[in-house]
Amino acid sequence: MQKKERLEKILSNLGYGARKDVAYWIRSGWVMVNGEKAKSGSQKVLASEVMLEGKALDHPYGLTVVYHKPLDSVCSRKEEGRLIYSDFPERWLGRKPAISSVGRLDKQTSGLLILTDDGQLNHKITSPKHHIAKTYTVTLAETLKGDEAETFASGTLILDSEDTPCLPAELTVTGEKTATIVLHEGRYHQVRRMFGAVGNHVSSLQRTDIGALSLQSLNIQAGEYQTFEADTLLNLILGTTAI
């Protein structure tokens, strides 16, 4: 059940502006509550009751985004380069709690990425106990030798600087230098490091699926996104509902 909060806090936490901005908007008559002009920033309201300049507030009770990350964009706000957040409305950067990516794709990896301000959803997707697989398409610098699928499936492959072997992964060869790989864990640069461990180098990498959710089913191009309710998205990932 949603609770009433101070109007100025709601607008500030949703990234619309500072509380001094809200006070000006109220004086200007731009903020409506249940069809009537807001009286003050301190009045307690439900976010769903509020309109700013004739528009309902943007995702007032949580924001979850499925995004097709382009190449050469970065997930961290602290890294240099083009940020993935430049593809979203600017006010989303001011939301509290902050929206952040569920895991990361490095600068040279494209594909399916989820961002959310829902900590529980983030945990459910990333926790190994929920067994949510991730699928990648890979193009390699060198021709595949033929024994990589067996090596990756064995559960014995140990990456440089690590002590525990990777969980078994499923490799499907699609060409002399192309394949798909399904992972059941999320180690740092794992796909690149796995192929490095068997003497190859990843030239291009794209994440195509998270659980039962795929770029193909979403039909979103690089730089595009869709928003979902957290429960709906989790069901799509788990395959209990379909798009």
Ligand code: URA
The other form holds:
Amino acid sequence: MQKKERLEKILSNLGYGARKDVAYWIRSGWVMVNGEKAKSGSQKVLASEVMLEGKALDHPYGLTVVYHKPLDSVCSRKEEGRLIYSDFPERWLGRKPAISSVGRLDKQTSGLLILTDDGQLNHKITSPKHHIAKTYTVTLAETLKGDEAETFASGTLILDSEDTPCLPAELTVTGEKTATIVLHEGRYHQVRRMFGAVGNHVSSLQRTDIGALSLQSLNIQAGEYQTFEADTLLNLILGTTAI
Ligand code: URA
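Next up, the form predicted in complex with this ligand in place of the form predicted on its own?
Below, the chain from earlier opens the complete complex, with every other chain and molecule after it.
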């Protein structure tokens, strides 16, 4: 059950503008509540009843996005480069709660990335307890030796500056320098560091699947995104529904 909130709070938390902007829009007659002109920013309403300039509000009850991260963009302000958020409507940056990425992809990795303001969804996708695998396609600088699949599956591989071994990961070799790898955890730059540990170097990396959700089934191009209800997305990831 959604609860009523002050109109000015709804609009400012959805990133539309500050309370003084909302007051101006109300005075100008641009805000409607249930088909009638809004009277005051302090009136308590359901977000679903509100229209601004003739349009329903944008994802008033939570925002979850599946994004095809392009190469050369960064997930965090701490890194240098073009932020992934520049591919989304500017208004989304003003939302409270904010959307944040579920895990990260590094600057030189493209592919599936989920962003959400739903803390529970974020936790379900990242927590090892939920066993959501992530699949990557990898191109390597050096020819594969043939024993990498065994090493990665062993559960004994320890990465530089770590002391717990990586969980077993499944490597499928698809060519002399190409493979897919399925991980069951998410450590910093994990795929690159795993191949580094076996004397190779990743020259291109794409995340193609998160659980049962695949980039291919979504058909979104680099830099594009699609919004989902959090429940629907979780079912797609768990494979309990298909696209
Ligand atoms: N492994 C990496 O090395 N980079 C990523 O972005 C994701 C997994």
